[in-house]
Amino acid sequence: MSVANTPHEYTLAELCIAAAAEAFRGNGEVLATGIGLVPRLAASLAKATFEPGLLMTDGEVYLVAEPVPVGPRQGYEPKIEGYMSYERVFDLLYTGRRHAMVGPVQLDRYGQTNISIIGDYAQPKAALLGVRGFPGNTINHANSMFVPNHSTRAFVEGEVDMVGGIGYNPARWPGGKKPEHLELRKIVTDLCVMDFGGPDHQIRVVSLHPGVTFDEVQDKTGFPLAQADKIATTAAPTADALAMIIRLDPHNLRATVFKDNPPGVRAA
């Protein structure tokens, strides 16, 4: 048996990183952007292993031949292979040649996302980041999401409190016409992996993390979920993937993603 398939221990964060990396499989030469620690490590893992054609920056202004590890670099020198100014990012963005993985605060049944406010827009309970790049991103290129706390506060019953990122709700499409590059792909949470493969792009559970049931996921979601014909168990990261995650996150920042850094296999 190869080392890549040898049984091994892994954390929930590492399980989510490996699962989120799969969202980039088959992307080819597009700009991969991971917003937040898990999405960044996921995109980096994909490029470093099974999707080497992904374009990735050093987080500043250069394209790099290999993902830059997160945290203090301590002598690491990025392997620069090109120039990627802010202007050039938009050249890719506007033509659909980008895949971003983001972390919305709220998400609804349409895949609409919110990072702006909680509560009524005129008098919100909390003011957050504003819509940032979500409107332009969601009408121009593929997007996936990472939600670390799967709950009805994140997956809301009605529409999100403010639609910052567009989804599969025709009432919100500019001019009532579906944007050409609108494509929502994967949602990875602390409980499961979902996609938009249900009827009329309904959010669908495709895999459950070890020890999690569909009923638990549904109870923590504010709207009905579709189910894949056969719901899989989220694949454990291979030993090779774990070794790469350690290289990409040498300071173990991933241990801070979930409280107490729980194991990837939930105890019975």
Second form
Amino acid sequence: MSVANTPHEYTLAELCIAAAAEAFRGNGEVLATGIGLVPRLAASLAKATFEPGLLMTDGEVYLVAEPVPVGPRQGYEPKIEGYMSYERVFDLLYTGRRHAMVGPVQLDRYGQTNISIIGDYAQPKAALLGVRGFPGNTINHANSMFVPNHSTRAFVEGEVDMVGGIGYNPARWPGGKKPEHLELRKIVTDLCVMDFGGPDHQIRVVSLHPGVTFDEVQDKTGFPLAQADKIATTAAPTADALAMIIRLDPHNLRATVFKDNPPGVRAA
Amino acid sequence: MADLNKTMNVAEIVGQLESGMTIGVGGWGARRKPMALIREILKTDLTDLSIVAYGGCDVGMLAAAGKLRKLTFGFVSLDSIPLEKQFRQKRQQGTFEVNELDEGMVQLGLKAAAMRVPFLPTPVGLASDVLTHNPHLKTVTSPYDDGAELVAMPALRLDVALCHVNKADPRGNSWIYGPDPFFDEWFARAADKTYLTTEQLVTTADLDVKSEAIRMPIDRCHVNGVAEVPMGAHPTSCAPDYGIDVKFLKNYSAALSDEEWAAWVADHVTGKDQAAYIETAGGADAVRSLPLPVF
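Output the structure of the form predicted together with the partner chain; the preceding block shows the form predicted on its own.
Let's see the whole complex now, leading with the same chain.
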């Protein structure tokens, strides 16, 4: 029996990394930017396995021929294949040749995202980062999201408190017409994988992580979700994928993504 | 004819600033910020400053010290410490005017100023709350057949730009030796006057290295003053010379009450020249051995 066919255990973080990597499948030669540990490992896994054409940086300014493992480098030297200063990222993203996976603090039914503030804009309850590049990213190229805490606090009932990343909300579109390059793709959470494939781009559950029900996801979401015709169980990472995840994250930083680093298959 | 000599010290540079000015600060987050100049500003009675920055502890310190009237920014962060606590506290209290823009819009605003045009068109900002919360931002309609609606990103004209570089000569030529020059060149072009601090003041002949000429994004015609300030970016990084002082930044980030902030300023700023300041950070050897960050 080959290793690939041996049943194996995996953590929820590893499940999310493998599921999020799928967002980059078929992307070809675009700059894959994963902001945060899981998105970065997801993009790295995609590039290292099934999507070798992706462009990727070392986290700073060099484009690398193979993904750079996260954490202390321990003598590893990035395999440089190009240069991508922050200024150049803007020049590139205006051409659309990029797919970013980001970690919004709030996300609404339209896919609009917020990392600026929570609460009132003038005197917010919490000031966060600022809009960063979200408005420009979302109007220029494909975007996906990772949300580690699927809850009504993250998936809010109304609009997000400050719309940084734009979404499928016709009321905000100039002339009511969808911005040509707006394209939101996947949302991976600790409970499920969603896309924007419902009616009028409604957010839709496409797969549930092992042991999770649709009702639980709906209960923890502040707006109604669509369901795929046949909701799948999120695919377990293959043995090869797990081996690559270990290579890409040699210090097991992924064990810190979720409290107590739970298994990918929920205990009954 | 005497050769150009733009050398100054930090006090002389900050002496050129006036309350109410719009000042652009180079660097990015916790990287290559002209922090010696920021601390020097903290020693003065300058006030009502309008700051344009890819923000880090430069913004946090000016906010904590009550120097800010207005902030034009896309983010404020200390990199490995994602949220800048001094900035957050003052932002939550609403103590300064907020001009929150997409990072790319900040660059376009600087470019518009540099190009001496009133605005540059961009789709960026459309359908987002950047327009809602910045009612001064207007849109334009393309005069061509497409008829596209675009944001007219206004020029971000600066009175002064402040940047920190690795090497500079007295004429104002400079090397940025870290891997990313960030947007310093656009701050310089957008400003009436630009002042540099430099790790090392060198001769023009020292800069005569053909393969390194691409590391000179700031043209000296924009530079009005140069001050040699070794470790002048501390506690931010200045690759390849030293990394981010995370421990120092954590200590700074914790000084949130009025009393704690006053104590922090007394410990690290008041009456301290650069050498004395560096001693408060553990000394030159410790700062020079701060590891470069891995992202």
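Here, rigid core means the biggest group of C-alpha atoms that superpose within 1.5 Å across both forms. Residue numbers count along the first chain shown, from 1. Everything quoted here is computed from the prediction, not taken from an experiment.
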Once the two forms are fitted on their core, CA shift of K177 between the two forms in Å: 3.5
